[in-house]
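Below, in structure tokens: the form predicted on its own, a single chain.
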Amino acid sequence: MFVFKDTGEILKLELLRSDNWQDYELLDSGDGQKLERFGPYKFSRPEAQAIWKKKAPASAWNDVHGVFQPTREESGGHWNFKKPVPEKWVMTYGDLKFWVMPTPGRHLGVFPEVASHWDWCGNLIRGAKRPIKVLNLFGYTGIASLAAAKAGAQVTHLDASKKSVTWARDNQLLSGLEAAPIRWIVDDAVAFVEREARRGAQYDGIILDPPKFGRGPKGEVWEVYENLPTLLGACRSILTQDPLFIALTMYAVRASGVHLYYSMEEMMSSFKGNIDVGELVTADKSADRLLSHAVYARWSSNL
């Protein structure tokens, strides 16, 4: 918690957890790796966060089906496979299901932390009474969106790779919601806001999940500091006069609750609203910490 000298303003930083997996768990971490279920399979991963050391006994990290060898290069690195493993399987959450796999970039196509997004981007969707139009910028494999489409609101999903959005239009199929009014764009998030801009087209929500580094499908180079404040500005453009919720999300990055909640209350000063700020956690299910992941700040309505 922090309190403004200048004006006593107090300003609450949360620890945001998502606890309503079934198919996911936090097994242990320590000395700069995590040990996780993914449905019925468990792998060890670099987490650079996990500075304290493992609680789980060795048999524990051994007994794995995939360890992934970091190299130099971020990012970088190749899966070692101890048990079999299937090119992909299914996961839940609550009624969604999508695909899960091990991928070169030591991801398996979904970020457990976030459902605590997802849970409250679908109330607040729900909650409003009225059609709701949602943007989803770097989408990734899409189940923010499908939990958006889920709610009932009419979705644009964009991502920079062909790759993801075809895997995220794979995870709608098998959500069963083939039906949903969902738009899948394959192109650079700042070039699409701001032709969305020119365009008159609005939305009542955003979720914004950037990466520390990138490239567009032309070649467009993202780098989170220099870029973000143009695609918030470009964002504020494409609001409906009544919007509903901005959330943005930001690993990787040396940014704080406290820098996103400036830029949000910046980007979103001439609206009335609430912004909570924080981080997202997982708690360990083999000692009593967490394990923090990301910074995020949210803005909802309060009319």
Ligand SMILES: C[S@@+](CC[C@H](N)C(=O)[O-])C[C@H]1O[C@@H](n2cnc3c(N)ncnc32)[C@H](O)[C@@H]1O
Second form
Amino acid sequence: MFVFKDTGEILKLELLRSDNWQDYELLDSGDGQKLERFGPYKFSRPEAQAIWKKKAPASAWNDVHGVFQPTREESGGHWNFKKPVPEKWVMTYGDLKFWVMPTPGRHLGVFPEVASHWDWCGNLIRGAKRPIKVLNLFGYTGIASLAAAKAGAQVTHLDASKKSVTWARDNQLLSGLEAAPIRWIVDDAVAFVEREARRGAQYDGIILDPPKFGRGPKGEVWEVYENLPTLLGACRSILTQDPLFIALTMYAVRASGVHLYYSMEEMMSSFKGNIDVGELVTADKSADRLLSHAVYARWSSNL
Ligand SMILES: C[S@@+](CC[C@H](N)C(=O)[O-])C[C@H]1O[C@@H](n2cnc3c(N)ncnc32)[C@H](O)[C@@H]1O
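Beyond the form predicted on its own, can we have the form predicted together with this ligand?
Every component of the complex follows; first up is the chain already shown.
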């Protein structure tokens, strides 16, 4: 906690847990790995932040359906399956249903720790009692977009990967939201937002979950430390007069909640609202420990 000398305002870092899961569990972590349950299937994956020792017995770690074997490059590797796993299966979060599958990038199509953002955005949209337009950048398999649409928002979902957008559209059908007003876009985040600004498009809520490094569909390079200020500036220019929320999450290791606080404060300085910042964490079931995944900053007109 930090108290600003001039204003007496308090900056407090929160630890935000996503506790409403039935289908997901972090079973244990340690020695650079995490042990998780996605529906009925258990997996172990590398987790650089788990610098402590495992607590669950070796038998629990051996009783998995798949193990991700990393190569030296940060995102490379392959899955070793120890028991049969279907090509894909359905997971549920509240009213939402989505496909999950082990992918070559070590992820399974859902980042369970961001579920608290889905709830937060959904509650703000429902509480706004007015039409809300939401932009979801770096939207991946679309669960945040579906949560916003389910809450009644008109959603624009964007990702550079056509495959991810197809997956997100399949999740829309699976969740029974085929009639929901969602616009699916394959584009580079910065290029799209700058184009929207030139067109005079406006949004009430923006969700951003940028990776550390990525590429747009035409090879545009995304490097978070380099490009985030430009992107936030462009996002600022497509906000309505009376924006409802911004939710920014960053998995990049060098990031800090304090730094995101200042980025958000600068972006939203001309609006009246509140900022909360902190880390997205999951409680480790075996050890009663918290595993931290990401830092976040959220601005809202009515926190
Ligand atoms: C996996 S999600 C975010 C999850 C998490 N923040 C992380 O770092 O792993 C990142 C998404 O951003 C998309 N992406 C990467 N570069 C992009 C760009 N320049 N414009 C739009 N989307 C991009 C990827 O296709 C991917 O679906």
